[in-house]
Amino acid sequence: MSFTIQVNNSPLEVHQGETLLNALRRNGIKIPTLCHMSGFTPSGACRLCVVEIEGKKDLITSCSYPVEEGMAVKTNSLRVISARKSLVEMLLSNHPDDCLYCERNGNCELQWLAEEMNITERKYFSQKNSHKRDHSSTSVYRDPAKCILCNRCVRVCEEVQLVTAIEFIYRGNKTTVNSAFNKGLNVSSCINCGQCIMVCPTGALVDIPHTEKVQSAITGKKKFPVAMISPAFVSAVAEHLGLKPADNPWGLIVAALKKAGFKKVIDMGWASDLNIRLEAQHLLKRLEDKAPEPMLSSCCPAWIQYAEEFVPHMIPDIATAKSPQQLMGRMLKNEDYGLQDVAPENIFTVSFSVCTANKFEASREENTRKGISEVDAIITVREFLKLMRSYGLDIRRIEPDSFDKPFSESSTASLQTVYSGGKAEAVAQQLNHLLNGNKSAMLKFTPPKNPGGRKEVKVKIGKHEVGFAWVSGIADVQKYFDDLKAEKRTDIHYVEVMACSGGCAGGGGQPIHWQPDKFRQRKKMAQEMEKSREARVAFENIQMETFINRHIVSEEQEKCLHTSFHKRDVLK
């Protein structure tokens, strides 16, 4: 049901039941907020969205107030503007004056609001926050002095990721956001997904940078820097810069990194194909053994850490295949078939990724061999864009180059791993090949159209009817597993699990944005790029198959492609 209200003396059509903020924004009227997040129950904590309603004595928070018939609203009266300005001025009163050095300079919501409200001088003075900075984590850095208590990171961590690694402590004007017992994030329940970074309006939460050590490796003479480019990274950069598949974003990124000083640039999609191959083999064995529980994917490091901390009983059902990042690092640093003209200890592997949890994954003990890390550094999309600016490189204006062999080719399946559901389909196609041989037709794998982050498909492969499912966002993941257990279902055999909503397309290392459907645009970009691949499925990557058949011939060599997981005790 729709009806009309008066807004700034003009009629405005609204829908019954929606909030005033939603109605105003839907009709092109900008209302500032700091605590509001689309899809979350409004809290009205920041009060920047206040409006004046005729007949009401106090200003009303539009994010939590439903529209009413006959209401008359003023969004830009002197009273409203003055109230909003005073709120921002008070937030600035104890905020650090280090904008020029801040990670979020130019991309800070508080900075934007100060400019929009024409705040040119300090009117309120308060003692500057002097909270201890937390740089204990391998992925996420916290600067509590820049926190404005908007509650966004706390809500995402608790309601979307079910981790509650950070929360409000103390009361009144002493309230802060901190981890359990005021300890560092490294001993908390944080899974390093980086979703808190994506919603933080200031620089209170950023990722631990690896840029300096990468630059040191590039400019030094001791190390041999090698860049590993993930398919999700390419789709994210292409979408952010407005590139089209015809522009050859792969080649542009390769050329830029070689100009920056990397000795070799390789396609991590090669390792994605290998990961798909290994998981399909594992799934086939479980089908033959009639395993009672579904097999769970192992390529998302944030999901792996969640499982180790919160559901360790599920660890035996997780695929043992290393993630594409670690597979690629392991290949490059293998003295038998890696870069044979370079000693493993001199190779400096840099993973270009959309995932902050990859930084934690690279530090795991299981991913080192003879004291040498498989992956030395991880550069997120945000760091890459800054790195290119620091080197004066515009990747849109250079000639494309090619990946270096022997890891230079990948299939459509590798691009499918960018978004939720793609990995499940890729594993299904590989399983079909294992059971039916090279001449088998492509499976008809049609995703259901039901809304939400969980979907299922059942396909007939050989004598088996195999159930595939995919789910993203830890809250949906946990609910799905709870439902499977409650309903005692045995018809699902493989579950693709991604910690971030939408899969890697919604990863915590992406450019900061305020569009809830941004991951869909990156998914569309990946699907467009899929059309340029000659090999449709993992087993059609002849380069990968030839390499594996030639070099992975013993049980010991096969073992290096797998890893193990263990229960992790943390503060909760």
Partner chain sequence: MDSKLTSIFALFPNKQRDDLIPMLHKIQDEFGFLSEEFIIDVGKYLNISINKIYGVATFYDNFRFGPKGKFHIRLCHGTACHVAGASTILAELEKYLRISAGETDKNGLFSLEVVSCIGACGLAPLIEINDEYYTNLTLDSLKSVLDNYRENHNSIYEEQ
Given for the second form:
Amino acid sequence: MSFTIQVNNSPLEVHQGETLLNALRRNGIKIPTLCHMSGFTPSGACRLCVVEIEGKKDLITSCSYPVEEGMAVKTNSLRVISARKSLVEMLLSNHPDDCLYCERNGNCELQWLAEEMNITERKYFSQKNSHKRDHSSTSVYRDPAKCILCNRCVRVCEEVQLVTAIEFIYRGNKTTVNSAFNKGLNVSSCINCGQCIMVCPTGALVDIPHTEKVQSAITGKKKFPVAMISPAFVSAVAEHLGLKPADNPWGLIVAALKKAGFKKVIDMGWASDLNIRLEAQHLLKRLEDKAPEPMLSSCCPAWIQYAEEFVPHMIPDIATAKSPQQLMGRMLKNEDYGLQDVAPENIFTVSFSVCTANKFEASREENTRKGISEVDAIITVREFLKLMRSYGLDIRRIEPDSFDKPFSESSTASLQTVYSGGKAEAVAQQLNHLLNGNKSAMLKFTPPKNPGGRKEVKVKIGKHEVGFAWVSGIADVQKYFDDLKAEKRTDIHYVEVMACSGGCAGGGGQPIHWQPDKFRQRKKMAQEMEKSREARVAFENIQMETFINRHIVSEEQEKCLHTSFHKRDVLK
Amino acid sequence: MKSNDHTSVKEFLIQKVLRNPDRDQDPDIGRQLLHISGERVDKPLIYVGTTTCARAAGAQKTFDAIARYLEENHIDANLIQGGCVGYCKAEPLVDVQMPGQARISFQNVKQEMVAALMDEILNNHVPENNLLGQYRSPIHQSWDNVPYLDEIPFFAGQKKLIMANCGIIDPVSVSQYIARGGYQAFVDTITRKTPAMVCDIVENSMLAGRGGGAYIAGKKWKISLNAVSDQKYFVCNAVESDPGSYMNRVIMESDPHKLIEALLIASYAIGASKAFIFTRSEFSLSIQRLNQALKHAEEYGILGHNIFDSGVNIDIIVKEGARAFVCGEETALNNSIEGKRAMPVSKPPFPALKGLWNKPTIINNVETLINVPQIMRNGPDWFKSIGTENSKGTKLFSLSGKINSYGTVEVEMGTSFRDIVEKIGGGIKDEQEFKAIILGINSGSYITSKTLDTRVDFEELKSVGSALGSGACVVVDKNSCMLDLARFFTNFFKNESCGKCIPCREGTARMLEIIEHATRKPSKEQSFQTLERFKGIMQLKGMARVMKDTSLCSLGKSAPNAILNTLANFKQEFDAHVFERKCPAGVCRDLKTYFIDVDACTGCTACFKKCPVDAIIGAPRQPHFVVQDKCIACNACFEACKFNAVIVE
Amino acid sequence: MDSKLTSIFALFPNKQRDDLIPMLHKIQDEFGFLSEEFIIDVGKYLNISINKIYGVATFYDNFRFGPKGKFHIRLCHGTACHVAGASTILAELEKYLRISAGETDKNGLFSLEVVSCIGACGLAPLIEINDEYYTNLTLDSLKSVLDNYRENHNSIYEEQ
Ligand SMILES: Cc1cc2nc3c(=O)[nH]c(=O)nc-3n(C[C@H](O)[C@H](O)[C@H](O)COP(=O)(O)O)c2cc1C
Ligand code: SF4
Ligand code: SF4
Ligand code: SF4
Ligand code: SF4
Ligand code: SF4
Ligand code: SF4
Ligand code: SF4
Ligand code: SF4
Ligand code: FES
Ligand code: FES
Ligand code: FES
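Provide the structure of the form predicted together with its partner chain, given the form predicted alone shown above.
What follows is the whole complex; the chain from before opens it.
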């Protein structure tokens, strides 16, 4: 039902039950917010969204107030404007003046607000709270001094990721966001998904940077730096910079990294294809063995860590294939078939990724062999964009180059892994190939019609009726598992599990952009890019197929493509 | 019938009293009740008020001494841990009910005085020491030459309705409570009135919330009553977190059954089957007595499932908070009951529709609720006849500070603050000059000598820019510095802010800093700090406005009140600190200047040795000097000097 | 697990979130403070994230994370006590004990806690040492109370 309210003396059409903020924003009226996140229950912490409602003694927060018939609202009265300004000034009074030394300089909601509200002098000279920084995590760096206690990270970590690795600690002016006993994130239950970084309005949560070690590797003489570019990374950069598939974003990135000093730049989609191939094989075996539980995908390191901490009983059902990133590193640093002219210990592999959990994954013991890690550094999209700026490279204006052989090709399937559901389909296609051979028709999922419904598809492949499902965002993942168990389902055989809502398109290493549907735009980009690929299914990646058939011949070598997981004790 | 014959007493009280609407017609019942209530005794009945405040004055020791005395002298008497009549000054208080004689009260009975006192009174002699007064009684012989309690000024100005039982009955005894008319209103209500009728009655009585907001209780109840839900809750807000108020505690310790009865009626009125009494963990005696009372009431079938076959189910649970002032705020309180951090949430939705576990929940203060049984019994018109045009009934105050007679007092709405201070309170201690009454931290408002004639009335207080608050009533004389108090309040709010929203979390901290600038001497007075001090004071009002305008809950909204009201009422004192750098009351230590009177100084070097920062110079047997730049105003020299040579200004 | 802890857990068979604060109260009453181990055990038992539990425990002033002294001093600093000079008493206590409010001294003899309003405002300023009240304090009377505890701590402790 709709009705009209008065906003700044003009009528405005609003819907019964929506919040005032929603109604105002839908109609293009700008209201500043810091704690608001659409899709979450209002927090009411920042008070920046205040407006004046006729007849109310105090200002009210539009983010939590439902529209009421007959209400008259002022969004820009002097009282409102100066209250907002004071709120920001109060925040700044307890904030380090560190913009010049801040990761979020230029991309910080607090900085924007200060600028928008025309704050040009320090209003209050005051004692600032002192805080300990937390460098302990492999992925997330916390600087509580810059935290404005908007509660966004806590809500994401709890409500979307079900991890609750961080929480408000203490009270009042002493409140901080921290883990139990004020210990570092490394001993907490944090799964390194980076979703908290994505929602943080300030520089309080940022990446554990790998930029410097990468820079010294590429400028130093000792190391042979190799860049591995994931398909998700390419689509993220393309989407962020407004590139079209026709602009050849792959080539642009390759060229830029070569200019920056990488000796080789290779396509991690190659390893995505390999990973799909391995999972499909594994799935086939389980189908034949009539495994009672569905097989769970293994390529998302944050999901793996979640499983190890919270649902270790599910570990036996997780695919054993290494993730694309680790497969790629493993390939490159192999004495027999990698970069034969460079010794593995001299190769410096840098994964260009949209995923913060990859930083953790690379540090796992299983992913180190003879003291040599498979992957030496991970550069997130954010770090990459900064790196490019610091090298003065505008990748839109350079001549494209191409990936280095023999890891230069990838199929459509690898791009499908960018978004939730895509990988399940790719695995199904690969399984179809395994069972029905090359000549069979291309298998396509018809996604469920009901958008809020279960993400499941059942297909007949050979003699098997196979159920595929995909879930993303740990809360949804856990709920799906609980439902499967409660309903005693046996018709689902493969579940694609992604820790980030929407899959890697919503990954924790993506450019900061708190829009709930941003991942859809990235997915769209990936799907457009799919069209430009020749190989449509993993097995059509001839380069990969040939390579594997030639080099992976012994059982020993086959084993190198797999990994293992184990129960993990953390403070949870 | 013997009053120690438990089962027959119980049956009698249930069948003949609670379930018998005609109980008042039968004189025989009335006669028996006098025995059960302890008004007619056949052996001495001794009450020792052992509430928290009385214990602080040593009442537990007095109680133990009396128990020992009775045992050692083989005296057959009943000894009861009683409640509190509210006269803190007289604690420990001992009441004795001798057969046939009026009940008599003794004050300040320390343990060592017990034997002498008992020797006399148990032999029907009135001792000279410790006598306070006697109760008026139509059924007993009064003592000769013993004043009546209601003539003592402290009690004379009061109107004891809701505190009627306090300090009089055995707090946990359900039989005494019923015998004095208790639980009858509840049983009559659930058997003869619909919930809607109860809400109407309470609304018509104009009973307003006593927890600070003064919202009409019955109106609020109706919102929940009309909400459709499988589960509703009633919560009694017994946090009493305003430091300086303890009326609710006195009620809970002295008459827990009345609170239980009130809560039962209220729960019935909105259709709640579960009620909570949410209090503080420090109130361990309240918790203990409430739980005991609940157990006894349950034994009588007054609580629980299908109460007296009415089909009504109500459970009451006592919940202990864990200390945070903000727990008094409704939504924070709900979070705390649910086991979460007590951070308030935005309203709407209001708890009356979405409260505990998202179910309709009504929250009322102890004092609000405690009025309900008498309203049910005597009707709304009776209640409306008490008090003023806008404010009905009585109001409890915790009277403390620089006043002669302090304690918990109950006055009719409309009583003037002058009467409270001068008559009930007996004036200012040590004949000092009255300066102000602080009406609780939460309201942050003052009564000054200019407004002392204001009456206890919501509207009238508002008209003088004040607010009733919860009932804390701390009297200060001219030796208190109002800026120091404002600093104390602001510091309190800074520590108690939950930290959720910006204006309150940051605003209280900034305000405190500004006030501290004014009440403290910077180590070295630098020009820019002076500037900061002026600038800060200029900012106070603006900041206060934003805090009031934008804070999420009333804690942040009322945090600036103390400072605003100090600015409004004690401007000169403010200016003296800021401009002259002087504290007129001599409280702000940091603003004091120390120097040595050259003529009086003998050069004994005592101060020289004591000064922690070597701010004193001088040779032995020569006059000493204070180096002002170094002095941190620690007062050590003043304490050390035996010759009164150190002067403080 | 400590058997006393197990018996505390047994009081809460329903394992609800609203059992958390009562449970923490009980543990603190029994052991004097909340240790990391206990918090972890509570988390496992109630199936609540220990980060949440720590967040709750640190929110409320009641909970402490280190042991109390043999003599636990509670000083009231409510309005009435402030007016009666509680700040001076506090400063003196801190000076005498060489600890700040909320701390326990090195020998574990005294710990100091500031509370707001014990509910005996008429007797302000006052402190409570292990359930024993000392009221209408002056600097001198405070000193002699403390001296007495310090000098005779062994016998006083046994008595209590
Ligand atoms: C910070 C804060 C503290 C409060 N403390 C108390 C309290 O200790 N006791 C109380 O009854 N109400 C307190 N209140 C008021 C309650 O939120 C609520 O309005 C009241 O319990 C409603 O009951 P009433 O209508 O019977 O007054 C407090 C409010 C705030 C904002
Ligand atoms: S978080 Fe934002 S406002 Fe704070 S220092 Fe960084 S850029 Fe500046
Ligand atoms: S924004 Fe202003 S302060 Fe910051 S670097 Fe530029 S000129 Fe300097
Ligand atoms: S990285 Fe993920 S799991 Fe870790 S704190 Fe952030 S949101 Fe929680
Ligand atoms: S860390 Fe960032 S997201 Fe989390 S509360 Fe602080 S400012 Fe908000
Ligand atoms: S969904 Fe993708 S981006 Fe997110 S944690 Fe998993 S692998 Fe990383
Ligand atoms: S006003 Fe203060 S107490 Fe209330 S929600 Fe905001 S920070 Fe918390
Ligand atoms: S007040 Fe203290 S610092 Fe100042 S002179 Fe005296 S002893 Fe020294
Ligand atoms: S203690 Fe008094 S008399 Fe002695 S030196 Fe100091 S000021 Fe002079
Ligand atoms: S956006 Fe509304 S309070 Fe923060
Ligand atoms: S003696 Fe009871 S209120 Fe003080
Ligand atoms: S203020 Fe100290 S006992 Fe109330």
